[in-house]
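In the form predicted on its own, a lone chain appears below as structure tokens.
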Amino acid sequence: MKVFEKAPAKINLSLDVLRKREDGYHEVEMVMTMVDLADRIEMQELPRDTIIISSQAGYIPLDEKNLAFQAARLIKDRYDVKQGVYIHLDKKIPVAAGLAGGSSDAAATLRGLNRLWKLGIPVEELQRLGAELGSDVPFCVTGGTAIATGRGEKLEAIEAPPQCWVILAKPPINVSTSEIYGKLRAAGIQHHPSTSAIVEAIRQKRFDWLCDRLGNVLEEVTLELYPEVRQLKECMVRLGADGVLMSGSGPTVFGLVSKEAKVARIYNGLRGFCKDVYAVRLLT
């Protein structure tokens, strides 16, 4: 038997850091949503008790360093599953991009194995399992649009933002999330994005308000360390995107675009800057 799952990318419409926690994590407040750029995960039972992962992408680990592998091992151990599984990752989301590609793969693996092995695990329990793997995994289990607090694992679902085009562009660098958070001085943050203002823009279906209120406190760290991210953001603004922000810890920058007529011009302009450019829609 085989099952298939889509693992969509996420973007942060806002990302605020409130303080450094005693457990070493940061207390965050974010609004996250998903876009129509997705990995595709295929899972198939194996007769022997093992986990095998493959991928057409030559740049990701295929062992216990892979979050999908960790998700499979966690669900096997927790529910005493003696069957093995073959997992193929058809990667479309760029790696180390601030788009939660690995977290979404892990979430899709949890959902898929729950179906494959007929375990009947409730969604809330899948989210708790996901929190053991990474802060973005619980959100990726359900997707949609949500306010995330705690270290990202406490979720409140909200309605979807106004439908629009999303241009994603990743410069040819990889950024370490732990490095960016490590260099952030939470007490020194001057300008905090307003989660409530983002939520109000969504509730009122005001695309212009949403674009004006985007904010990510990690930008000040990433843009200082990686000037090419700043240049990419400035380029996207010049090309006419309605709202521009770095997603997560970067380096991917996204632009929200309301008019389809603008999309090709922005896309083609960015292709001269970097090869990883995508024009997609919000998953609403």
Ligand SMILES: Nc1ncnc2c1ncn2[C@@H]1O[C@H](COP(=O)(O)OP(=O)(O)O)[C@@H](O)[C@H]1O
Contents of the next structure:
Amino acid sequence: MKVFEKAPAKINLSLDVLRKREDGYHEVEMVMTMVDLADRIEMQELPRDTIIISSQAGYIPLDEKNLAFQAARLIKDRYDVKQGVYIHLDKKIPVAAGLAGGSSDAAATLRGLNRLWKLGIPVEELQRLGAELGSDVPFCVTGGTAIATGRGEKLEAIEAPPQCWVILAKPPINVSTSEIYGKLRAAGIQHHPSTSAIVEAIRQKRFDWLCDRLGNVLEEVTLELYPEVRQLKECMVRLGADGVLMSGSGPTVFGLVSKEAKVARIYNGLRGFCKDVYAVRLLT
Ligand SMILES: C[C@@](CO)(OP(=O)(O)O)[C@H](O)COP(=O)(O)OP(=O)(O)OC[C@H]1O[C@@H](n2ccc(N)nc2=O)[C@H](O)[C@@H]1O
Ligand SMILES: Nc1ncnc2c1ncn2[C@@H]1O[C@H](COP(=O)(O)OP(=O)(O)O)[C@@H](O)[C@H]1O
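Mind giving me the form predicted together with the ligand, seeing as the form predicted on its own was just shown?
Following is the full complex, with the preceding chain placed first.
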């Protein structure tokens, strides 16, 4: 038997860091949502007790370092599953981009194997398993739009933002999430985004408020280290995106755009600047 799952990319509409914790992680407050750019995961049962990963993307690990492999191993161990699985990852989300591609693949693998092996694991338990794999995985299990706290694993679902276009642009650099958190001085953050103001903009369906209130405290670290991300942000503002922010630890910058007529101009303008540009819709 075979099952398929879509693994969409996430963006952070806001990302605040409250403090550094004793365990080395940071206490965060984020508003996250999904966009219509997704990997496609195929899972096929194998009679042998093994996990095999393949992908058309040459630049991700295919062994136990792959988050989909780790998700499969976790579910097999925890639920004592003796069958194996062949997992094919059709990657569309750029890697190490701040879009949670790996986390979403892991979450989709948990959902898919729950169906393939008819385990009946409740969604809250899938999220708990996901938290063992990474801070963004629990959100990716359910998707939608949510306020994420703790290290990202405590979730409160909220309604979707007003529908709009999302233009994503990733400069050709690799950014390490742990390096960016590591360089952040949590006590010295000057401007904290207001989570409640973002949530209010969403509840009131005010796209203009939402665009004005976007904020990500990790920007000050990534933009300082990688001037090309700052230039990309400035370029997107100049081209007329309504709201512009870096997603997660970067380096992808996203622009929210309400008018379809503007999308092609912004997309084409950015393509002159970098190769990885996508014009997608929010997943509402
Ligand atoms: C920054 C964010 C925002 O959504 O996304 P990305 O840029 O990765 O997409 C997340 O917080 C990333 O989540 P994720 O990529 O799952 O992180 P993890 O694997 O759990 O942790 C990677 C490393 O980041 C740091 N980390 C992560 C989460 C957190 N709340 N505090 C941290 O300090 C830790 O150094 C950890 O070793
Ligand atoms: N299935 C996967 N897809 C993408 N990257 C993966 C996967 N499994 C492991 N990785 C590794 O995870 C790291 C982070 O990738 P990704 O989740 O795409 O980025 P981010 O955490 O910035 O959103 C990369 O270094 C990549 O090699």
